[in-house]
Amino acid sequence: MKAVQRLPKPSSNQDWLAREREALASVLYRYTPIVVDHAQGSYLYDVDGHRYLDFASGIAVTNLGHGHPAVRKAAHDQIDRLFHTSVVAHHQPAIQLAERLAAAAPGKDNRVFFGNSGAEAVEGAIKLARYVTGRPVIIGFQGAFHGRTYGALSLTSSKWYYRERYEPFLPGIYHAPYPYAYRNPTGPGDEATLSYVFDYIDEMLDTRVPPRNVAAFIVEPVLGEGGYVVPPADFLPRLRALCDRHQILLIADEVQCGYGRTGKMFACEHFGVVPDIMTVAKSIASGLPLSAIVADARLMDQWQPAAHGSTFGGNPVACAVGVATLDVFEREKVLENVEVRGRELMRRLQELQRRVPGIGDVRGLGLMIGVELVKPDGKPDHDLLDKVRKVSLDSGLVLLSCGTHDNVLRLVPPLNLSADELEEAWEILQGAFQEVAA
């Protein structure tokens, strides 16, 4: 047998990075060169000994922070417990997360079925609208980002690469535009945006799709990936109404947007909306692979046994920690601390937005907040947008992009941020753009 290769340990980010490059797939694509040795709270430590606020959260995901207490000791309880079942048998975790998670959702008598990732659970979303309907359409929206398997990345479009050399794709997919008002083809404002996107649906509908082929309409109820677009008030009712309409089902894709982000469990509870599928996933255990459908029992009850499945999807591990994240929501009133913090920002954002011109829009809910980055002419500025994330990690704040021109800042903190943290980021951040764009 071939000895294992013993190499020196690494001292330095450069060191790990050389490494990593001799064995892991460079197709993952990274937004920083950290390399993180620990984090605790909203900080990232490498191993060079650096200090950075996470204005990430692994994408939505750590919105307690990292390592929460309550969090860890959930987790190290279950694992002397019990790792793993599959469907050999049942666990208690899986069960108590179920019934928590299906009365925080929207609607009166939901079910649950459990998955790993927000990828898995928009596959299993379309698997359950077909199975229900008996039809074979699916209708998703410009922008989008579902995920990289096979039928979610067919619903994926908000960037080109993400699909470059991938088709074909699943068939029985359509696209519409999702309501954007800051870059709305027919004028800005609400009215114009909804009248544009509505009109395109109507037209799709008499001319492409028949209703009665469209099994579910999949929306995100605030774009993510997409640029962090919050559609007009009236998109969400009107989507609704349409749906009921032509007994289509309404899939709200809650993977980025749900689970506190905006100020409410889920996003759409702020347009007054109950989708009749929802998926759910990134923050719902913390950092654990965890994700959800959650559907009405009209819907669930017919899929039959062994119709789906999921080797690891409900790990009792996940779930037990998945329990302690609702406790803790409920316990140290997060949902109230996005509401204060996300207006502070969105206020200083605005206020910054008036002097520099480079800032085209300032947009969001909650603690989901897209500015979006601009060339005197109005066109995307992607450059600008780099030039504003190095000087800011060179600072030590993380911070993301987004947008299907790669322009959109994306700040993501924690949900439990503090006013300290929020000032720390803030100084930085302005004074990122005083360096570059002043």
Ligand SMILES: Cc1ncc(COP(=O)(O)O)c(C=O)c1O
The other form holds:
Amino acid sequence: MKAVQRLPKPSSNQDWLAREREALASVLYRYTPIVVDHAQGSYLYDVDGHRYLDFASGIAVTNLGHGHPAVRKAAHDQIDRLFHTSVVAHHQPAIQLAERLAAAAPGKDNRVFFGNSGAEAVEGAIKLARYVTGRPVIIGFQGAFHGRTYGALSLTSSKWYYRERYEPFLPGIYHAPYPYAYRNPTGPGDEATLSYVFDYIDEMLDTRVPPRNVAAFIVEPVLGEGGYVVPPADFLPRLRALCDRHQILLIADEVQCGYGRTGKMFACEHFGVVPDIMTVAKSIASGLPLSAIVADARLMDQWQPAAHGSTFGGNPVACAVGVATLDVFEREKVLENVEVRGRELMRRLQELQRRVPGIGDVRGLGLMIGVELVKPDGKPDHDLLDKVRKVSLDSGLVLLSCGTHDNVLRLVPPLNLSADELEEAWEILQGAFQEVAA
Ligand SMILES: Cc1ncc(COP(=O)(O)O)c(C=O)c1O
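Could you switch over to the form predicted together with the named molecule, since the one displayed so far is the form predicted on its own?
Below, the chain from earlier opens the complete complex, with every other chain and molecule after it.
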């Protein structure tokens, strides 16, 4: 008789990684070699029993930390009742979450469409904008990340390797510069930066891209993967006015910067701007796959039934967790915590910047903070970033990078981070800078 072949019993990170190499596509890049066994609150625990303070939050997803009791309870309760209907029938959690999201989002009369991922929300937003305007063109911004499906990827321009070998992209897509004051080619400062950006857009609309062809601008109110760049305060209001002048729609991609990350529920609220269409994903179901397109009823009501759809979008368990997530935001005053911890972290980082020449820029809103690392000549210093991340990881702190040249430390802790956890992260982070950059 042929012996039953048993799978090896892996016990350590290394064993699991070896097994993964044989089973999973290597195209899925991971920031760390940690094999997570379980997670609780602000900490990850690997299969070897190491503990890591999680300043990545599953890339801005586990905004309430891991395994929040209210989130777990909502998931368990819903699993026991119903966990899938698709478009065969209607269900309560989707209706409840849509009501809550519509009320929480800027604007007065919103409707919601649920999908599964950020990219899917962006695809839907592109389709909605084209559908209701009858115009083909979508203008995005350089450095933006909107996802990896073809429409979203056509708008993504944060790194060359997301796009290599994938052309041709969606036609009718153009890019304008994002207002990135620290690296603005015509000089630093908000005014120079905004002039550069709007002169570029004006020239584009005057010469190459007739405004009547443009369905929408899509913008990250705070640039995420492209470097955690906060635009000058006037940027979004000026973009809104420009859109209104030409009857162009404004899509705010709040997938990364939304949901409390910046200290307000949605980042565009900092700038007093109401977008026509908003995309939300990542943290809305605290880690379960869920995304949403939120748009004014005057647009959504033109989208005819079945013109768009999804088998899994708006899954009952994800939606029930979404409702519980919003409850926690209110009950535990999460936004206030973001303000307090964000201010403290920024203060310490700005102080550290005065001591460490390799820190070129510290910027952020709330707990969406970027630390741009540079060489003495001001060029991006990716190697320094790698070293800081590695030393931090070895000391038990998970940090991400971002930026076109991967030289920006991306600090994305849970939004309910405690003062003690901030202290612990700080000890490690400043120790890492001392070791590699002093
Ligand atoms: C601003 C923004 N939009 C869209 C996406 C795509 O989301 P997903 O990876 O869920 O498709 C991301 C992902 O990082 C993002 O940061």
